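Here you get one chain, nothing else, as structure tokens; it is the form predicted alone.
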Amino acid sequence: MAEKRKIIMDVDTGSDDAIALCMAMLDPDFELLGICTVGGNVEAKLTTDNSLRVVECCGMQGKVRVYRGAERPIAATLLPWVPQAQKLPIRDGTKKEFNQHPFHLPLPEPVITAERKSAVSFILDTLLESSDGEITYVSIGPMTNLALAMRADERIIGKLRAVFCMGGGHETGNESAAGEFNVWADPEAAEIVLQSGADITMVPLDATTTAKFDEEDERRIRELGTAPAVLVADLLKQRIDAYQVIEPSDLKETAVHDALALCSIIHPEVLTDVRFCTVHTDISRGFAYGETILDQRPRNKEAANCRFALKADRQFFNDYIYRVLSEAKDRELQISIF
């Protein structure tokens, strides 16, 4: 049996984060060392609560711990005239006219609680106590926690096997004309991580929007009937409905951005067009604040620092999600029989 891939998940759960968490806990190829939460899709209190709900849904209470992380971006909210200062993070008592991510996932209130140790402390302790190149970091929300940990102790950079992040966009943004949400939410953190020297793979909107799920995929998963499968199906339906509000289309489908980044760790073939190039984040606080910028010029003298995916294999990704949920059901049945 192949050695499990040791990972830390950093999430702003969130609907697609929840699907990625299910995969991280149910795919036997992963060893999930801990879940770090961050303010992003919703505030950190809620991303933490939602993550705990998913842990219980997957039956992993007592096995996987959740650590609450940064509420605010490193610098983006310090100046009152920049967009992030006006919009991030969501605060108690505030409401958006429309939010595609539910404040509370459609699951019972969790019985388990987050750890007292902060996410950044957990990251530092876990990496510093590990062997070099042992742990892969999976960032599928704003990169605030990892950037803070890197600034606190740069020794952790050499400990990392790799960093996989869902974020950025080359030809498109979603939070602004230029910026993808996870990077836009904390551009300075993204730039710190990108320039850290770590082995980085970025799975941006360009790739995630080529590997969508439709209503037939949702029904197929729902028929599995397990609690995690029903949760994934419910979230797919919620996201499909939400996209019809955001971007009305005859095609009723949705991207599941975050889970694609996780899948690509052990199945790199799911990413079908990956460029190894120089990538920066715009932190100039202008119209392109939070944009990821690829420098693919032949004359570029700056070293490449990131594998940046532009396309993905839709069928492979859909089959991966179904297979993990189906095999988890089979294991559950075997346990109940014996």
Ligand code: BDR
Given for the second form:
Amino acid sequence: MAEKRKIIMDVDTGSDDAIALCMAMLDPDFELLGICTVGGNVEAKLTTDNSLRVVECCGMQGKVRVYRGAERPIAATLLPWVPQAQKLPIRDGTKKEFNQHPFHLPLPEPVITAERKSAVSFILDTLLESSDGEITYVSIGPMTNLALAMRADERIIGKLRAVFCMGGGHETGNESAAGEFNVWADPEAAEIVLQSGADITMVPLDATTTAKFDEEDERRIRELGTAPAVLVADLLKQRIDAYQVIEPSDLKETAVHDALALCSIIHPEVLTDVRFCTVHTDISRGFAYGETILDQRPRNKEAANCRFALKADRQFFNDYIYRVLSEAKDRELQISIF
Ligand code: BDR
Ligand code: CA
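Okay, that is the form predicted alone; can I get the form predicted in complex with ligand BDR now?
Then the entire complex follows, led off by the chain already shown.
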């Protein structure tokens, strides 16, 4: 068997984060070193609680630890619980009413608790103790923790093998006309990470919205019947229903943004149109605050800093999620027989 890919997950769990976490724990190609949480879809105390629930759902208590991270962005005040929130006109005030990310995931309250060490301390200690190029960082929420750690000790940048982020959008935003949620929530953090010199792949809305799941995909997964499979199916159903309210369409389907970023680490071919180019985040606090801007001009002299994916293979991604859950079920059965 090929060497496992060592990863740190940074999450704002979050329904699609939960699906990505299941993959990170159940896909034997990954070795999950720890889960860092951040305020994003919901507050950090809730993203932490939700992540602990997912760890228990996958039976990984005692094996995978959760570190609570930043509650608030570095400078932005757009998230609803951040004091003195600027009520910018581009802000979508209906978000919490039809939220596809419930405060609590549909799982029992966790028995395990988060570590005493903060997420930023965990990132610094783990990376500084690692060999160069050993660890891949997977950021699927606002990039606050990683940006803070990079500012605290720049040596971690040279330690990283790669950074994979779900974030950004070229053709569209979601939280605002220009901003994708993770980048919009903490644009300054995204810009710090993007300009860090790390090897970065961004999996933005352009790619994630070309690889959706529908009710048939949900049924196929639910039939597997294991706890993680039922969780994934429940979350798909919930997201499909929520999108019918947020973005009504004849097609009942949903993107699973965060899990695509994870899948692309081991299976880069799932991303089918990837541009290596210069990417910046707008931090000018106007209407485009939090927009990711790609400079693809032939005359651009600035070095490329990021692989930015524009499309993904829907069938491949669907089959990946199903295969990981189905193989995990087979392993569970073998263990119960012997
Ligand atoms: C991203 O924002 C969050 O709501 C999701 O969990 C995902 O990480 C999509 O824009
Ligand atoms: Ca997320």
